[in-house]
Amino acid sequence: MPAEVLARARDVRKSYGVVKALDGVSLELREGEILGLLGPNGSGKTTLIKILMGFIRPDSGYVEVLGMDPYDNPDVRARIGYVPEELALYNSLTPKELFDLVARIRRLEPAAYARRLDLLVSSLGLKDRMDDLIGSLSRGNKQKVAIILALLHEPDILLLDEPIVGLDPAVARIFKELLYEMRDRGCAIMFSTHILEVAEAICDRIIIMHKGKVVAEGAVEDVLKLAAREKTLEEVFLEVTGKAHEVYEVIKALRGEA
């Protein structure tokens, strides 16, 4: 039986003045998969995630998340975990105070919340910082707070915008295991990243965006077959975004080969 589609976009368009952030984007996010969202800065990844969250309304097109329009039904966000690219945390609270506040707002069952929090805090190495003010934490530890907030209520959908930024390699590896665990229990995960090796290693499918359009889509191995010879995801990415010639010319110049 095909996996259920938990979120979909059809011909979604969004402009900011004369800038087309999204220009006819369509996609599906299915239960039990990790979908990698790749593209250079300005390709529309963050705008797409904000539309799926219901923070902004598209100019045209159709968006459905868990059977609802997320903009008109903000309650759907209670079933989504979200890590934004730009963190917005309460710097005057401690992580423990913030987690407890969110647990009360989400009406999490106390014993289940305590077990889940202990697992996440211990796994991500935040236990010794639970009583420090968030404003005093390093960028990496603030990222851990944001990740725990997104995973705490065991959401049906995870929307992650550059979630590994600031994490050291060991914590990033543990975070990937947490994503695998959530995927295996049916969570649908959209993972925006600039780190091509990460996308190639953990994503079940990838979408490459450029100038507001989807320029490549499919299982990682299928996207890598876009060319006749074997290529890395980095090479395919450069080709489909039109950056290959520009990048290789710079490399040649740096090597004194121009």
The other form holds:
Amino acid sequence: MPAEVLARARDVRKSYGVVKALDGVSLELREGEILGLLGPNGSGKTTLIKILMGFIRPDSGYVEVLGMDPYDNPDVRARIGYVPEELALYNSLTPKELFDLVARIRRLEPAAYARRLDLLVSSLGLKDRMDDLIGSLSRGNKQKVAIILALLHEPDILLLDEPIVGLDPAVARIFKELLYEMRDRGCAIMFSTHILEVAEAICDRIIIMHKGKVVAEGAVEDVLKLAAREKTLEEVFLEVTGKAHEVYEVIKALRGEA
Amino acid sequence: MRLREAIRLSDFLYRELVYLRMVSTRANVDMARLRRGVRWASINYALVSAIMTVMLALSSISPLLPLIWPPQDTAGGVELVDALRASGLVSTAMLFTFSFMLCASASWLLQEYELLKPLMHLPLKHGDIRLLAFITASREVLPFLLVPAIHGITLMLVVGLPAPALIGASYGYASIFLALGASFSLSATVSRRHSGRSLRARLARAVSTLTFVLCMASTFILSQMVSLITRLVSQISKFIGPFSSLLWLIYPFSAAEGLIMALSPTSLIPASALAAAYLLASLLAFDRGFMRFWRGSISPIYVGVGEAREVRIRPPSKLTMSPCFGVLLKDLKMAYRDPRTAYMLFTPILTFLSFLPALIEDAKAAIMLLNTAFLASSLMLTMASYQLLVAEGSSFWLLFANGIRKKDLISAKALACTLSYAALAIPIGALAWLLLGPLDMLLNATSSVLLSFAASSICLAYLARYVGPETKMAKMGLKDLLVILLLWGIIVGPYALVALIIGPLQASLIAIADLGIALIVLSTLH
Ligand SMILES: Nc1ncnc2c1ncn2[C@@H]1O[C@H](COP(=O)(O)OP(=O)(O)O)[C@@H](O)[C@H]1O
Ligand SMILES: [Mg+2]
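Can you switch from the form predicted on its own and show the form predicted in complex with its partner chain instead?
Now the full complex is given, and it begins with the chain already shown.
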């Protein structure tokens, strides 16, 4: 039985003035998969995630998350976990106070919430920082706070915008484990990144975006096969986004081979 | 680094400061206006400083003017002693107040936004950066240095002796340096975030918030009371003669008394010694304050008071698990930790305090004034509730991503304002009932609490149309401000009319009706 599609976008377009942030993007996010959203800066990854969250309305196209239009049904966010690209947290609260706030907004059951929080906080190693003000935390610890916020309520869909920024390798490894655990429970996970190794190591499927368009899509091996000459995802990435030539020129110049 | 260069460099910092002030105080700034504002910052600054300097100079010398050009119609004219006393007091009080307010705001922004940090990476010596920090923070105050000189020259013209002129000028400078020192050390204290849960950390947080609020309040009240002080002091010195012999020792009264004492050769020496001592003390205070500020600006701003330790995670109480309660708790906590929000919540206290002089002077007017204060508070709380929206900063996404409903968001913010106001109004109402007699006062206080909730929740319901997950800063334009004033008028107007014409009991029914309307408005939101 094929996995159920939990989120779907069809020919979605969104422009900011003359900039086409999304230029006809279609994708499906299925139950129990980790989908990597790859692409250079400005390719529209953040815009796409915000549209799936229902934060912005697309200019045209069809969007459906858990069977609803997310922009018109904000209640669907009860079943989504979200980590934004820009971490604007309340600097004058402690992590514990922030987690409590979110638990109250989501009306979580107190005992179950405390158990879940304890598990997440201990595994990500944030336990000794629970009473510090968030403003005094390092970038990596703030990122951990944001990740925990997204996982607290055991969502059905996780939308993560560059979630590994600032995490050290050990924590990134644990984060990966948390994602696998969520996936095995049927959670549909989509995360954007421009770090190729991460996508290669974690994702079941990847989508490469460029200038608001999907330029390659499929399982990691398939995308690799797509451009048979290339050996690594990095080379495929450069090839499909049309940057290979540019980058090789720069590299040559740097090595003094020009 | 030459001074010319320093001033040129501080121009950049200053522009940054103007930019931050514009985005943080004025809502709805469009980019074009911002760009213009920042570009014209220096000229703007020059104009404002010039106007302020002229205003300060004029108000310092205004009590002396009748002595230079005596009014023709009045027979007696003004006595020299009274004029000197008034001029000395007004000059010191105004110089202190304005220097403090301008420098406190500038140094606060410099520190809060870590504007000096980028300079650390430039090939500048620490001493140079320190000079830049000083020039930028006190830039708006520097032209005030002319005021004591002008004051001194005028004194010289009036009295014809050099001693009062020198003493007057030296107190002027002492006031400026004292104000600079106080504002620097205030912003150093306040912008230190104390983290941790220990009692010490909590105390530190409470003290820093309280200091800020009290300082802001005292400047506000001081500026309100300048005229009253002048009158009071001349009365006091007339009626309780012996006590005025102590007053000459205490700043700022010493400035006034020093001018008078300088008239006679016998008391000239203690007066000038005291003036010199105050000037020296003010310089020391300035030096200490500035060094604290400087150290705070270059070292990490967040200070960990409690050490890191593992905590046991306890589940929150079942009773508190509602979105509205969550936001309410968060807002009260954040307001308590952020002086700017706390200041807005405490403005009603300032209203009551600023009426205090009038209350003391005329107990009969007390009832009327208190009732006015109750009504005025409801307007201030409406503004405070807007400040609570602003305090969200760019974190609206967090609330909306977790599925908050506007109904809960608005009720929580209106409740946060109303509860903190009720904690003030009800005791004052009860006190007024016990001291002044009529039970009406308690009734009026209670009604004003209901009105405040109605007004702030309806105005927030209007403002909340603009906020959503993508909001980076809550905004209010001129049109919105007018709408809010209108809404407030519609809510409070009928109440005030009924209270004035019929009576407080009937008016309280109107307040209850207003509350009902507010609840209906809230229930229609999603
Ligand atoms: N609010 C906005 N206003 C104007 N342009 C925007 C806005 N958000 C995104 N863009 C533009 O849309 C394009 C895609 O941006 P984004 O989705 O953030 O890309 P990515 O996350 O892949 O870096 C960029 O060119 C960006 O400048
Ligand atoms: Mg992005």
